[in-house]
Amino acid sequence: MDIVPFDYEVLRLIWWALLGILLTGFAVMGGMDLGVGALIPFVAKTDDERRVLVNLVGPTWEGNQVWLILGGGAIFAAWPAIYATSFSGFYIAMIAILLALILRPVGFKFRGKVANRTWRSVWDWGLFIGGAVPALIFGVAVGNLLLGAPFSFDDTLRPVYSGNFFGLLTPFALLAGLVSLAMLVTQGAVIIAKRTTGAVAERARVIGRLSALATIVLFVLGGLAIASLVDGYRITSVVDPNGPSNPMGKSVAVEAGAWLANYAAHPVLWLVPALGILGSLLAFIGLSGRRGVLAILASSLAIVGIVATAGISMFPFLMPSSADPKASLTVWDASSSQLTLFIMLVATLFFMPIVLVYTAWVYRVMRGPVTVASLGRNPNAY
């Protein structure tokens, strides 16, 4: 008797969704500690304005990497073949982002610990490169995904990458960077003009309405080069959902255009894109009429479209290969055993409906302005 009550289709397909779920999570909380971190040299101008910068995120920044975790987690059991391959071919890139997120944690704790204004200084650039590298990078790693990342499988099915760190650098794969610079810093913005007062909250509606017209400028211009100039991937062969995980059991072609071919086929996956603008326009005017909640709702579902057009438009690509099309990683052929992710699901199931329950409960608890005079009452401040 099967104990698995889906099929591997399906399975798959859910487990997609998850991965994009998982990662737009991620997006949206951490990017309001990216997008801080980004902003503090430039919005806050004194100690006590940077304090109050730290203090807004140094609370809840550790709960937020969850979901960083979780999806490094589900491409490492959902889809090994894409964590063996990017994992290993991205190397030097993994590391930057790394060395980058570790400055935060450091940051948050030996800031404070000196009363030098060097001392500060130095953990406050530290803080900005902390947030404002791992967003350029993730960006340009999508971006590399969409032109197709140089790796082959030899006879044994082991991934053979055949690019280098500089090669990632690519004039799109930069603009995709900047899309999600662009696109974190006006998260950082929102939540500091909603919880700060005074100069920092107006220095970050200043910011925040100039990174939601880039983030929609910038959005555009992908989409066009997208149309224009970027190759697509298609399966070119007969595909089953159902069948076992060989990405080689089948043959690409790459075209141009292709990318947009599921919205040629459905045409209401428009809507995608479009609720990107639309969230970036509404951060905009949100900030611009002092409407913190629907300044952070409205950045938040900016993220959510941006990173969703990404993954519809590859779809069901997961990592294409510029050096051998045919060893393209997809959602039929790159996934764990069906039985693996159903128990995935299942511990899914359990754990994520937690981690929603605490990061809500950290949120209330949190809630409110923080300004210099709170930091003086709280004795936990940093």
Second form
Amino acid sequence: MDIVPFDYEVLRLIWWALLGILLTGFAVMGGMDLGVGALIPFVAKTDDERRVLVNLVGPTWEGNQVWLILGGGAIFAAWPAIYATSFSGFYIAMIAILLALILRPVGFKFRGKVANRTWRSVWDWGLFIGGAVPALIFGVAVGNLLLGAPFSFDDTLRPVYSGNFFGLLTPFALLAGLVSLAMLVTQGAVIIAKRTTGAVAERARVIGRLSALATIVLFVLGGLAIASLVDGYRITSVVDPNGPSNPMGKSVAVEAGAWLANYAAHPVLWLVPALGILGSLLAFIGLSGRRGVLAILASSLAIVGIVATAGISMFPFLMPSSADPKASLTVWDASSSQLTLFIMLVATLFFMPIVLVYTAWVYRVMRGPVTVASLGRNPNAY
Amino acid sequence: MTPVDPVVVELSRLQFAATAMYHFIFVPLTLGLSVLMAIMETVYVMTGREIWRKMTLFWGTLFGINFAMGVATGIVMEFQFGMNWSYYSHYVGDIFGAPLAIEGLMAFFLEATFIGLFFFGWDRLSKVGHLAVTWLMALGANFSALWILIANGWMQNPVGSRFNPDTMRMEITDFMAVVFNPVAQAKFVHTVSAGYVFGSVFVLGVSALYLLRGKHRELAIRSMVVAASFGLASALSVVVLGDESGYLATEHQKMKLAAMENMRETEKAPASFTVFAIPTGSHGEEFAIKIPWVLGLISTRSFTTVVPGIDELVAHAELRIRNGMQAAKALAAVRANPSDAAARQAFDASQQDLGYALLLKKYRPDVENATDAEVKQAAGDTVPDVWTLFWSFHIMAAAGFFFIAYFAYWFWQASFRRLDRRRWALKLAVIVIPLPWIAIELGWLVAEFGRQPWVVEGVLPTFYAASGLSVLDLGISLTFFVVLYTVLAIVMFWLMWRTIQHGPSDKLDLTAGEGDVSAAPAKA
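With the form predicted alone already on screen, would you show the form predicted together with the partner chain?
Shown next: the complete complex, the earlier chain at its head.
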């Protein structure tokens, strides 16, 4: 492609990083809303308290969820083989996530429309499911990526999946799910602690401190499992990082400890999992010392560290295959064409700064504590 | 014989159709109401008259309830290509994924970020600031439609791309051709205009209900004036700038047109337009009423261009299948030996028909060895279901012409300030509220059902594109989607009806202070 000013290899690396940024963007921004949803029944007891929480995320959750929508679109555009193989392979898990996510827009919007206790309770639990279930399953999915999924390709590169939903629920994958849940609950708790007052904020501080500690413990357990119990994958043939996207031309070995090879080769990378632990610890300290901004920043950094830890462990793998390791999808053989990667890069570089600017502006406009009194002035409050 | 169980293919199609049609109950109203609200708020900012803000808030409440369902049904759309159509996603993701991702970046972010401020920003922004937010939200909704229809337009007319034997998929060659695809552009104008018509019919109908009941007259009259003017312009746009201009762009669009018109044999130009037809026998006999010339004129914009009939198009498909078999043979040679230059050359010469050879996969895996009978059978498969298309198209088109007359009437009445003169007209306005929705769903049926057997015209047959899921997988997902969506849709319509019954709140004064105003807080 003469018109593309970057090597295919460089574009693939950029899109590996952008995929990480988009998914982290969702985990940080959308994670807030998922965490708040998961905390609603436990942090807020009275209807007024629950209204405060719903209205805390109400004005901004739609925009935050677009990180997930965009993540889906970007995987489709930049990594079509991943989009095709993972979403069809994890079919029932995806359905569970979607059914849970469907409850959120209607939960937020419909809840406040009728002043009936049962009505509101139904939507509260809908919002709980809409927050907790995706937070858990996203982690289970990442756990299964680390374990490898049972898929292969036929000679027309049609993905053939040989597992089922219950096969996804292995102990390690569930552990990864709990890391994700604890991490996002912390993210929800820090925002509640910062932007609400009274008993709600107090309960969020208690739960948030517990979940921050749980994040550390579970994350370290996960790391120990990776070091000892979970086999990693390693490419054993010579790969052409500029070659056409066809996964079937390589050979891959399954080896204990292979997921730590990148860390062994570049010890500076240990800073990334350290950021996950340190961030969670700082979130704990921030919540204890009532330093709301610190807690939010620390919890967000913890998410960055934890997501990046998984990504770096697997690099260059994106979706290893346990059934047919050579069919594993990697950065070098699962991307879209050089031209598409370039077009998408230009579009991202153009639009993403604009999105960040107006998102920041909206948060600025909506800043300040959310209280029952502040809701009263707004005719559109949920 | 086929790579995916035909029952799974049918269930996957049913699920996609169901989720897409559910989604499109809500989307057109979002498109229409967002622009109507932006117009009303603009009048408010320009005149400073409180009633216009009250109108924006009232229609905004209904818009919000509807939008929530649009989001709830839309999230499934972004993921189910990969879930249910994994070979499609692999095969065309290089092209189709890009507009979908850009839709998120450019449009949905804009719409979703500003919708929060639209509802929560009234007391935090200046008048002009809030107006800008409302317009940006409406702009986001419309950009969203643009990119989705660019993606859909490519499925109808796959320009700017070619097959790469090394990766076994279609890859992009000319992005600008994809963006400025004439089919996509025609579909965009047609679809958003239809959304504006829906929004206008909705606002007019609800306002008419208020006039019939003698309530909220100030709001109803003004809303009707806006809806009548905007609706008339939109209804003209739907019909005049309709999809028709795209129908001669490609082979299968011609097939679709012939099927919509039940035109078996090619007629001398300009072809006649069939207004009404029913089958009267089992061998293709039928009773039909035709108007000379009209079809040829509207679809070709000329007196001399011929509109081909179904039989001619089937014969042509047969030629393309035979050429596609050459492509499949050459492709197999390239796959066996990637450095075989002669095979690559042979493939390049015939690759535009590779998709036609894939039609044969229904009958045998080694398509290059297909028999004459199989080729003829596959060519016959390119004819979509004529009677479904014929009636879907004709009802939709009739609705389109009806709306021009309908809005012309209301525009006339509004011009002479006598909107509430005729009670039967007001009653009619209430009754026709669901009509644009029926027309819009039928329009999608024509576009998508009419594209069969292709998922991407001439490139990939639908049966070949599905994921290899089990019937149980599909049973579970389809059941849950249908039950959940149906329950939520019933709740939504009930909430809308309740909001309409309640009418615009008198307590919308933002300086009122304490207390929930849109719904009394439950004291738990």
